[in-house]
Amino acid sequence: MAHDTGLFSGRPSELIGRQIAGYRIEREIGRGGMAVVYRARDLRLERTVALKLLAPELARNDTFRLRFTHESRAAAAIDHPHIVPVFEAGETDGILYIAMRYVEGRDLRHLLDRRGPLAFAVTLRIAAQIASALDAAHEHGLVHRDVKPGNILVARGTDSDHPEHAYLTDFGLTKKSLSLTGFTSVGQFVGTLDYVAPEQIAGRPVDGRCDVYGFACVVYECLTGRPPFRRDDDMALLWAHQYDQPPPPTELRPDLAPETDAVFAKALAKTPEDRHPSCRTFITALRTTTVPPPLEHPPTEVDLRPPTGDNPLKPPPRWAAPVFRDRS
């Protein structure tokens, strides 16, 4: 490409209609600080992809564009309905991209803030999709960093009982070493700060864990409507994040379980070790603090004796009397 700040230009019009690595660019779907997503044609295969483009700086350090490769690869090898197939990584006239699957749906960004607080069910569901996807890329040695709404696709499902289908997104720019913090080697930051752990603001090592952090101020914000912390800048953000205790879910939401609070301080612990060990130990703890409705009627006994006597048929449960009434 002849103009590297082209991607990051504002003018995203340029690229449309070019071919980038063997992939058509048909429209933008979304961009951050570091990179930008296209809806893309992929021409050999003959499908519609997802194609990330990474910021042009982050291909001039070697170190940045070897880990990439590496842990994009990484990425690709994990097999998991709920996280987003990564069909190709590379790099082409000095821009890194990412191929992945396009994804019908939209992100839980915009559903919350299209939709508001969600429904504890449906928070349940989608959740429960998206801790089974970053407990599965834990055991792969890959940490998210990232964890946000902007990086979950919500998807139609496939039928009643399962109306949503989750995706989580964006493992091109984790870490696959567990010993390493969270800034990249060209000194940019990891993490979005409504949902960074305390530990990647300290620059400590980090693991699973601190995605366990990020994932439950994701729910918090499901459930109530807005992230853990509100500050009027930055640094008071991320000083929140590090030493103050966030509101209490039921403060904002007061339909929610009492045990949910407590659900919630252990997840957002501002120690590691003081968290839940893994996402689904997290939801299945949340989950836990909601009671079954009541039966509308007591539980169907049913005797299996054979009858006996010289009446065979013995009187209607209480409960079904109103069905057998006498109508002589």
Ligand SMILES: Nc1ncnc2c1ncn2[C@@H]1O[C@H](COP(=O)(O)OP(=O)(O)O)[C@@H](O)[C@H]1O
The other form holds:
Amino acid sequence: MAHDTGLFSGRPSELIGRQIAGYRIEREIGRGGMAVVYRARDLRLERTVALKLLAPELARNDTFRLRFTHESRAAAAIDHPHIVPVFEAGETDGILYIAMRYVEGRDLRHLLDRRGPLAFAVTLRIAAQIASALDAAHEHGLVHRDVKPGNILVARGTDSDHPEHAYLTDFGLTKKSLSLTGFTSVGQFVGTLDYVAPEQIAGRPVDGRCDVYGFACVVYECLTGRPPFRRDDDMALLWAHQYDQPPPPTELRPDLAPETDAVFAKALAKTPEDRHPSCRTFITALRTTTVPPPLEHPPTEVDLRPPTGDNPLKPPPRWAAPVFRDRS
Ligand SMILES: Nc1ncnc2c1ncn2[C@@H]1O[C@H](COP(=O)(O)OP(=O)(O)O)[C@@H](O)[C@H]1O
Ligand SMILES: [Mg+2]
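Next, report the structure of the form predicted together with this ligand; the form predicted on its own has already been given.
All chains and molecules follow, beginning with the one already shown.
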């Protein structure tokens, strides 16, 4: 038994240098509630990959296994510049694994934690890429179900016109829609409830519009520095998603155009039918809100102070630079 869970013993250093399903583990990149991601070497093709090992309990959950197989296949079939390509998904020693392209960069969670809210233009650039990825997935009949900053990877773009290249990852890897069919199993919940759509919470069937909601929560956080709802416990947060109105984003960030509030009110509507029909239409609506002109003067010391995550009332500097600066 101990041998069974050896691959996932929680001591990642033990795996470094080991070979799993044809991949040599090089180092841990990160871990979420249900998986550990490693940088690894694909020994057959001699290339670097990101190897994700899922928690053993997921392999024992038949519903999850079925969906894992089905959705890994579906995700692998989508060839999209803003979806992390899946190379292989399988099982070894009772552990489900996914090998995918290694993205050299940072996830959006990390960027938001470190930099606070992003400039409107940067948010739009990243969001437009993710919107196109989500809509492509929906056109393939695939719903992501776990759109959150940790599943958006931001790498250096190609040039100064495209300073960032954003990737969406982790299709169908959430346990949410399996466990959120009632409030009973919420106690076992892993991960975040900040981006979960009301219909997912209620256990109703979900479609692409559940991703519109989750995605709108992410974009809201990019602009304001906090997700639409903050509550002291999970139950209150689930309640808020279902019944409360989020603070209008302009309250938290007064430099946003007034029309921004209506765009978010629609994208975050409780009923899927009331939302934008796609992620791109949401982003198009956001783009057409009037963008305030950039500051005329160079950044002052006050402008240069990093935005304080704890004080959402203080607007972030408007001049905020791209995530990656041009190399030249
Ligand atoms: N293909 C990838 N390339 C590079 N880093 C990755 C890749 N996939 C995931 N990561 C990193 O590993 C971290 C852990 O991933 P994951 O287990 O999915 O947790 P979560 O999505 O909850 O953050 C991610 O936040 C990300 O920084
Ligand atoms: Mg993830």
